[in-house]
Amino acid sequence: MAKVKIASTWLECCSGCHMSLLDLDEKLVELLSKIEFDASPITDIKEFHPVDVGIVEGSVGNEEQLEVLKKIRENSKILIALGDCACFGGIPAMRNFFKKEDVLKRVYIETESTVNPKKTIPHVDVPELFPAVKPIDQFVKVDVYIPGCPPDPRAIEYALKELLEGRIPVIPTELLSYE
């Protein structure tokens, strides 16, 4: 049987959900006989190709992230929102209580250790921030939600195994966590 192709990406987030995937430990090694990673932070494949399952960690806070999100959606038959940031916005959405100009001013001009005589705010070759950070289903259709900060590795394993069996996973309540 051909391996199930998976792509994954991380947007506005901490990478913890991908780490939770690695926390499957030996089980992930076993799963590798059934799945194949396409574009992903752990491979050197940089462009998305058509895959069976796309996994997105993180919310959307800038234009580059939105572009990446659209690309993985277009290429994925099934899209998973992995973790609280992708599902609900998560900790990065705490920024929404502030104006983005105030965030940038604090970080690049006001912080106690910053030495910035020209009051430079990065703007060259870096993507512009959106005024607010939003979960991914505000922009694209999501097929499966796995909340948690990060989700329990067992929830990720359950979802992947259901998908390998051709079913859309419904995560059992005991594996769900909302934080």
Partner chain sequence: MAQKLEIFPVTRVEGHGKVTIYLNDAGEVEKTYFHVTQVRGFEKFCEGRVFWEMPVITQRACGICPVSHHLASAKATDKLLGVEIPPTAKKLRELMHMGQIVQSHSLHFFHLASPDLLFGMDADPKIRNVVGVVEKHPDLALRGVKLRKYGQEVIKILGGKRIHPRFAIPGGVSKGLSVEERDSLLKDIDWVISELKDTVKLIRNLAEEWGDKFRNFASFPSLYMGLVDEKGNLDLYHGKIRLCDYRGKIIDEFSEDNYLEKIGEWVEPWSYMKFPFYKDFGYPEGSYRVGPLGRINCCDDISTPLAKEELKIFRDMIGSRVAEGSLFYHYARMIEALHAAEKLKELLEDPDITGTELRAVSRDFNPEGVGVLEAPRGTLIHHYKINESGEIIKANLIVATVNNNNAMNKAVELVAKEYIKGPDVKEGFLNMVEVAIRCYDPCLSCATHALGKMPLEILIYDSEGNGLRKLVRDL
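Starting from the form predicted in complex with its partner chain, produce the coordinates for the form predicted on its own.
All you get below is the one chain by itself.
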């Protein structure tokens, strides 16, 4: 029997959700007899190929992230929104309380650790920020939501096992984590 192919990516986030995935520890090793990772920050393969399951961590805050999201959606039969950022916008969406120009000024000019004597905001080779950060379902269809910040590894395991059994998982509330 062929293994279920999985791709994952992170967008605007802290990568804590992928750490929760790795926190499956030996259970992840057991799952690897049935699943195989393709493109992922774990494999460092960045080009998406057709897979059974796509896992997206993070929200969308710029055009580059939106392109990555669309590519993984196009190549995934089932798409999972992993973590609060992907499901709801999460911490990155806190910038929605400020004007984009004020955020850029703070980041590139005003921070205490910034050395920028010309006080310029880069416009080349830096993706332009969207006016607001949004969860991924504002741009693409999502099939499964695993909220949490970070999600409980047991919730990720539950979802993967349900998918391996051919069911679309609905995460039990006792597996939801908001630390």
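Model, not experiment: these values are computed from the prediction. Residue numbers count along the first chain shown, from 1. Rigid core (definition): largest C-alpha set, two forms, superposition within 1.5 Å.
Core-aligned C-alpha movement of residue 114 between the two forms, 2 Å or more: After core superposition, the displacement of the residue 114 C-alpha between the two forms reaches the 2 Å mark, so yes.
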